[in-house]
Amino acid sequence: MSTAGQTERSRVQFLQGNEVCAEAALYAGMRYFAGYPITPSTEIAERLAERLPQVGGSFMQMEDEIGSICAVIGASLAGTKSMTATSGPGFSLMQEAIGYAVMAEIPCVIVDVQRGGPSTGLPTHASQGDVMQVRYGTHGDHSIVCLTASNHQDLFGIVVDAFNFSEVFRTPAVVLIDEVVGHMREAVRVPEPGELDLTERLLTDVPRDVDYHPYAPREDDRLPMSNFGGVHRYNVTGLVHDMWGFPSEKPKIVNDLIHHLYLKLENRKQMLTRWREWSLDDAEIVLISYGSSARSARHIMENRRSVGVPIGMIELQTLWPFPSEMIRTKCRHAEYIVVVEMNMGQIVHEVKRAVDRPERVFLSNRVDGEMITPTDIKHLIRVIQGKGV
């Protein structure tokens, strides 16, 4: 084997999805992780406890999930790309601090490896019940970035994207996977350094002796940062604030800031949207799914198409901001749409809002802790076709 072939082969690793999250974060430049062990995300912390010191980073096990997200926010403000990882109960505890990061516009990444709920629920079983919590878990009007993947190679790139989006928009970004993706193992080719684009922190060029406005946007709407504790003094608050970072109740400042927090993401859906698609050109039935559910959906799509059923599929990799225009366009000619997810129906409602004929949208779901199967989906398709609904 040639040297090039040996090098390429050495970049292929057999990893859990949780381990992929850790390695992709390191690739993206993450050098600080604070977390608290919780099933089924614990392997992310375990991997980074070993790997971060090897690359000059810092790992800290905190006393709980609240401390974890607060430590990550502080490290990010000080200039370090930072991340935490958790599951549903811990993600619930993080919501107030996530809202703080939204308001104060602090980049960070949170990985949520979903398990059954509510409460402690099913710690070792699969679920996709946190989708709406990501979007609306913290109070107030805002938008959020949420990415997901069904396979490990895509997951690597999605984690890198999460860090890039977090830096570009100065916002927390959530990587939402589930227990199946987190714990299964697949071969993953780790990209060469420089192969994937990385977005670094945009630092202000304002001199030390000139006023620095931490919330004054450039012409391209990006907000340059200054490492907290560095050359500039400025205020950081969870209150509505002016361009200096000081609290304000002036209606115009309040209005402008809330619109900014919402529209800086919602107006850039095209940039933020990631998806995969199969066989949509002639599809009368379109499956829409995400995470591990998409693996079963793709299996039945390929199976049914092989016997002549005109069926296609969209795998969502961006859940928030929801890519409504893409869904509307891709599904315009579909006779039926089947949303496949492991919850009581969360994304299905967003799909119904997006398409022209919501009465033609159906839910194939499972909420018993078991992964939804191709057979589950096939049964619903047969019912739809048999009744001609």
Given for the second form:
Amino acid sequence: MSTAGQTERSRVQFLQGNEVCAEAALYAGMRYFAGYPITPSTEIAERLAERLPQVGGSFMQMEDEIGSICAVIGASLAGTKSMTATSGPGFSLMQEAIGYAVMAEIPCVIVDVQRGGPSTGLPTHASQGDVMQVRYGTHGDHSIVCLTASNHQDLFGIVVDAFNFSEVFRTPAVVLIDEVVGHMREAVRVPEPGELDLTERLLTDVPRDVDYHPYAPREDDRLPMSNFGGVHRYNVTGLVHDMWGFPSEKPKIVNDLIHHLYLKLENRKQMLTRWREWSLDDAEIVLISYGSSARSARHIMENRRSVGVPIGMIELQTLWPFPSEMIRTKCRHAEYIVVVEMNMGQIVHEVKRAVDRPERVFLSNRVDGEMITPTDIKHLIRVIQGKGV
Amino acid sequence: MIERFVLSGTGGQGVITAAIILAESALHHTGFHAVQTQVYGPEARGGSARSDVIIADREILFPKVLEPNVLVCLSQMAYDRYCSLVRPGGVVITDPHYVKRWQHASSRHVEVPLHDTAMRELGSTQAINICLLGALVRLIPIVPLDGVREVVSHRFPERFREANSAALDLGAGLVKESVTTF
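Could I see the form predicted in complex with the partner chain next, after the form predicted on its own?
Next comes the full complex, and the chain you just saw is listed first.
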């Protein structure tokens, strides 16, 4: 085997999805992780505890998830790309501080490996019940970035995207995977350095001893940062604030800030939307799915195609902000739209809001902790087609 | 071509490690795709262990095995629970030391005396999962034995290399001919 061949071979690794999250975060430049281990996300912390010191980063096991997210926010503000990982119960605990990161506009990445809920729920089983919690879990009007993937190669890229988006928009970005993707092992080709674009921290060029306005946007709307504890003194608060970072109750400042926090993401869906699609051109039935459910959906889509059923599929990789225009356009000619997810119906409502004639939209779901199977989806399709199970 | 394996037994026997090695060997030493999952749920408590491996010549989408072509059972509980899942024409591999078989018409049954051989030749059952891999890839020749040997040698510390290699050959020596499952 040639040297190039050996290098290529060593780039292809057989990993769990959780391990892919860890490797992709390192690739993206993440050098600080604080977390509290929880099934089914534990392998992320486990791998980073070993890997971060090897690359000059820091790993901290915290006392709980509240401490974890707060440490991540602090490390990021001080200038290091930072991440935490958890599952539903820990994600619930993090909500208050996630709101703080939204309000103070501090980039950070949170991986939520979903398990069954509510509460401690089903630690070792598959679920996609946290979709709405990512969007609305912390209080107050805001928008947030949420990305997901169904296979390890896409997951690698999605984690890098999450870091990039969090830096560009100064927002928490949530990587939302599920127990199946997190624990499954399959091949992943680790990209060469430089192969994927990385967005580095945008630092202010305001010199020392000159006033720095932490929330004064540049012409392109980006907010240059100054490493906290470095050369500038400035205020950071969860209160509504002005461009200095100091609290304000002036209606215009409040109004502008809320619009900014919401629209900086909602107006940039074109840049933020990641998806994959198959066989939509003549599709009378369109499946919409994401995460591990999308593996089952695509399985049955290809199976039905092979027997002549005009069926196509969209796999969402950006869940928030929800790509409503893309969904509306792609589903324009579909007779039926089937949303496949492992919850009581969360993305299905967004799809109904997005499309014309929402009565075309059906839900294929499973909430018993088992991964939804291609056969589960096939049964619903047959019922819709009036063929009976 | 698609081959669906379920490897099951008791916690500590190393069947999950064996499954990971099988899948990784297929990835690196054949042109095939491979996916491995394992059961973490309550059914995996109380000492039982199960891992699924799919090896196929095309992208593997649904990663779980509902109906295996190849079922390995190294405990009676696993055998009783999973035996009926095997596809018609599939093969069930058991060790008579652990499993008392009952008749199942639509699948073939292969008994491999892993436990007794390992105790006699190696003095312990520590490497029984490596023996199992040797027997398994001789029986279902989807991955070359030396491919498994290479992955095993990377996966464990250097000092176990020779012992594992011997365990692999010991297992392979227990199987005289391969079977087809599809």
